[in-house]
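Okay, so here's just one chain, in structure tokens, the form predicted alone.
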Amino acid sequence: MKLLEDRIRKEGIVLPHDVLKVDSFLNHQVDPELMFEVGKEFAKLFADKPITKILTVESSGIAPAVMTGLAMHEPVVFARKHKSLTLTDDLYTADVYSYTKQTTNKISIAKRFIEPNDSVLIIDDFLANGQAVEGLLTIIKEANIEVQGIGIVIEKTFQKGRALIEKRQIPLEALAQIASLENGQVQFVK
């Protein structure tokens, strides 16, 4: 997606340890017009799939997931990372390690938001080592529902996330694929 790649080139900041900071438009400040274009692109890419819900993990996956849900006219459910007074019983849970935060979180989705006939699309901001997606796939397996595909805004192809998903034979679409962050420069897959 050229629009997204241009924005990454212009505003993305490469940090040490293969971290790409895109907080000016994706995961701190959100550009709603760009996210709407992202959502429409995912809707187009997965238009032939029988999707009933969009799943993501809070918080950075919420903006692209909501815009995808809007474009597909389907509800969005996000896995919560933090305990809440209102989210205590009848939960699907999984542990997810965050490379950028160097911490493990227990993610949770209330069982009442996933029905036995649901067929879901996972949307997330980044795919690097695949931990967030793996956590959602654990919940999907526990709920005994079907996953129709995975949509990623930015994929770091030099990390293992894609390989984990391809082993499961789940359709995967990434809107921007990064080949390298070497020497502080973003290099996209050709």
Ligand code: G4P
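Quick caveat: nothing in here was measured; it's all calculated off a predicted structure. C-alpha atoms forming the largest set that superposes within 1.5 Å between two forms make up the rigid core. Positions refer to the first chain, counted from 1. What changes on going to the form predicted in complex with the named molecule:
- Superposition of the core reveals a Cα shift of less than 2 Å for Phe113 between the two forms.
The form predicted in complex with the named molecule is what I need now, so please give it after the form predicted alone.
Nothing else is written out below except the one chain.
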């Protein structure tokens, strides 16, 4: 997606350990117009799939996921990372390991927001090692619902997330694919 690549070139900052900082439009400040274009692009890419719900993880997945839900006219549910105050909820939970932080955190979704015939699209801001997606796939399996695809805003193709998803034969679309962040430079695929 050219609009997104241009924005990454212009505002992305390469940090140590292969981290791309894009907090001026995605991870802290959010550009709603760019996110709406992102949402419409995912809606187009997954138009042929029978999707009834969008799933993501708080917090940075919410903006692109909501815009995708808006474009597809489907509801959006984000997995929580922290216990909600309404502890009475019956929850699906999964462990998510972060290679960056070397910690394991739980994500959870209230069972009442998943219906037996749901067929979901996962949306997330970054695909690195794929652990957040793995966590959502664990919940989807436990809930016994269908996954129709995974939409990623920015993929770091040199990390192992894609391989994990392809192994499961789930359709994967990434709007910007980064081949390398070496020497502080963003190199896109192709």
